[in-house]
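This document opens with one chain alone, in structure tokens, the form predicted alone.
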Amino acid sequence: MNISGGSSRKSLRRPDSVRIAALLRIGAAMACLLFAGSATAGSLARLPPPPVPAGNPQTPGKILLGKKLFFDRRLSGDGTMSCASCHIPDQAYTDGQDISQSYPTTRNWRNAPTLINAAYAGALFHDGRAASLEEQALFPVMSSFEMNLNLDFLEEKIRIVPEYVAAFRKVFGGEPTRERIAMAIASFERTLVSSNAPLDRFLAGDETALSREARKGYGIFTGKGKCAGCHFGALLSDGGYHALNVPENPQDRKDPRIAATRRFVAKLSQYAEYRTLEEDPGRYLVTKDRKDWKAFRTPTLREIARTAPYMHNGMLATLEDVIEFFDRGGGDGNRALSPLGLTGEEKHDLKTFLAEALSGDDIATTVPEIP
């Protein structure tokens, strides 16, 4: 868990608030199982609304507050970063590196996903330790090697700005505080859903709305591929987790600074033996269960084509090379995949299919006026 100096994962949790973080986290849970319930592995449906936590609603006030605070550089320890820092607008609320930004001296040592569809998740970051977008929201302001910024001093920080002071009371009914912060980033990240994908007209009916490639991509999507047998339903995915083993970058391991975050993370994840590690457990470090090791959630596939390099550590560049990985069965030793043996024909016209098939309408975002 990416927790920062001075600030601890308890320090999300006051007492006045653990029932707003109850109810937020109920009514995600909530909604995450309703939205999967009608998805089965094979099967691939229409985007619905996304879903809304009851403690959470959305309000046009809210989501401008979250907008404003989602692009404020006060929100890192530097006053040089904002959540767009690694999320960025233009490129599908990625950063398009391997591994994400880090904080000035220090390195990260995972790649950032994009953040439209998150709010359909049930799980967020790459080992799934956040439950809700209002828990994800605060862990990269707090993290040592992403924005680094304490949170009581964040709180303050806020605080003494008039027009923010102004905005908390009239949104929330009082001041700024930590668990309100995230509230609104959250509110703010519920609007960045993809729409109007080629795939949803498709699967209501419109056989134009795919090239003849990419329908035949689909089929080896749904068939030969067996793409669907983890990445089904509206959001493309199962959202569980999966070893695949993919490869550790070779560059990343001579970097002592991700070596730095790498023995961090595991430190404060009570990992024993964290001196040592040399590679990435996965969510091992949140479930401390075996079957975890080097496990990472199924990511959704909507948006695709514009989110390059995949994989939790950004190893694979392209579309092609994702299509090689699963073709020879994933990465060494792995026990979930098995060789697909795909022509070069079949190859390309299931890249086809993720091309063209599963991306939106551009998010037109203009960045707000900050207080």
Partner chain sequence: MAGAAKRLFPLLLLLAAFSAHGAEPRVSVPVGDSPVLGPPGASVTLVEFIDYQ
The other form holds:
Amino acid sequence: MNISGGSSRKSLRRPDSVRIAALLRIGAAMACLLFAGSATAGSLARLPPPPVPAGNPQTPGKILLGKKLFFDRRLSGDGTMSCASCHIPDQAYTDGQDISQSYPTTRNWRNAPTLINAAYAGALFHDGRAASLEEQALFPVMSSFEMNLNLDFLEEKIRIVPEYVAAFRKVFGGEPTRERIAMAIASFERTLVSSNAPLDRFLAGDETALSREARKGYGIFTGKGKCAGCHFGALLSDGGYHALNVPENPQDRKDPRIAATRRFVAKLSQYAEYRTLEEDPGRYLVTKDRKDWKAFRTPTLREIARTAPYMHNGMLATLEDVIEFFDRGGGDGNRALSPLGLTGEEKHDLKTFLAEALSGDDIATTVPEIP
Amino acid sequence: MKEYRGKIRLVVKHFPYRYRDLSLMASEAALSAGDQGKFWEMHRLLLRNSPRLDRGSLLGYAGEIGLNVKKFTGSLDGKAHSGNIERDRQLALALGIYSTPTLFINGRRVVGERPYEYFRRIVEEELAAAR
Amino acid sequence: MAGAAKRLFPLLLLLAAFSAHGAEPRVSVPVGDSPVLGPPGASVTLVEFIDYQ
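Please show me the structure of the same protein in the form predicted together with the partner chain, now that we have looked at it in the form predicted alone.
Below is the entire complex, every chain and molecule, led by the chain shown above.
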């Protein structure tokens, strides 16, 4: 998704959305700075309202328009996929699979993250290659292995639908364009936030918001488990990248269609040896900096109970598996983690904290009427 | 699904996408075959041969599974089952279905095509819960 | 069945609304007179919405 599916007449690496994204990024970056300012390594914080870029204010009409586009199969080449094919409301906006769904006959290569609280992330995707929701939104549309739709064609497909034309006029004062499509979708995504999670009530002083075990788990999370060294602040993320060396899935490694996807993304990222690449280089594809080899973004842990399986490739099926992974000191040869020596009870309490404390109220999403 | 014979049942409902030219007629064909007691035979042929679903092909399939083709043609051309299909479509919209296939396993929603193992896991969970 | 389905809709809408993304949302889907394969007493019912094309 990083990258244009070769469909745009513009440069492969910079979709048109980048133009508007550059404007919005300034606003978003400022908001993120303010937001990050409240985060200190080692401690957790309550979730404030999400930052909204000055160039794309939230309005009810825009949010509804974005929601329709989010569920609309028109946004894919053959009418099979919408954003909601991989970010399913019933599954906390993931798709519950290790490797995400894909455009028919192709294979994806990474796990679909939840979109709940994506509004807070300073950088999007497992490797952080998109800077805002506006910039991100058109990537999956263009991506050959996701929605596979040419953006010029997208615009024309939307412009022949009178209801959409009227809605864009009302919301933006003009006709449908790819930039406005992205802005509307981003506005909808900014409504997907955790509210009233037990952790937030706990941090506001309500001791009873967490069970005794979850409180002990909180102690381990911020203490002996060292989790809060990377998962801190309101989002439980340092916004950084670490190579934990989560193992590759041997099955995926052998799958020729996944190999095609991996090589395609690597090629578009100007990775010279893309033809022989056998693993996911992570952040390295973005920075080409050796220290970022197989590094992935520290994800938020909010809503974690609902977003299994875990990690960029979905290799860890349960929270127990994740805790075992960290307790062992992470994957082979990593230098980011060291063994923790947690007792069975400590692991249990930590799991209870993750499972109980971090889920907000249900986001009741009703599927809108699609014109 | 054979391995669960007797323990599970499958119900098919139709949600043809309006931008696919042959979807609706294919649903009509399946239900018309059903009038002659051969819904599942036609269902299987349609899935196997998709997207070859033009009228000529459908009539060919009807002959293949031994239907009374004249009756079948009348039903197909007369859109005898448009009411059933429209009812399914309304139900789909009311349930917030936005994509096909969408499956409900004892009410648990599964959107999109999945590896067999994925369905199997849920079916096993449901069977265990019923025990 | 048509009438029954009509009466069911408001209820279904409610169900659908509540089914947002809770741990295990369940939706009740009426079988109606749709084609069925397998015994009525089966402990697992799969309802599939399909498009042949």
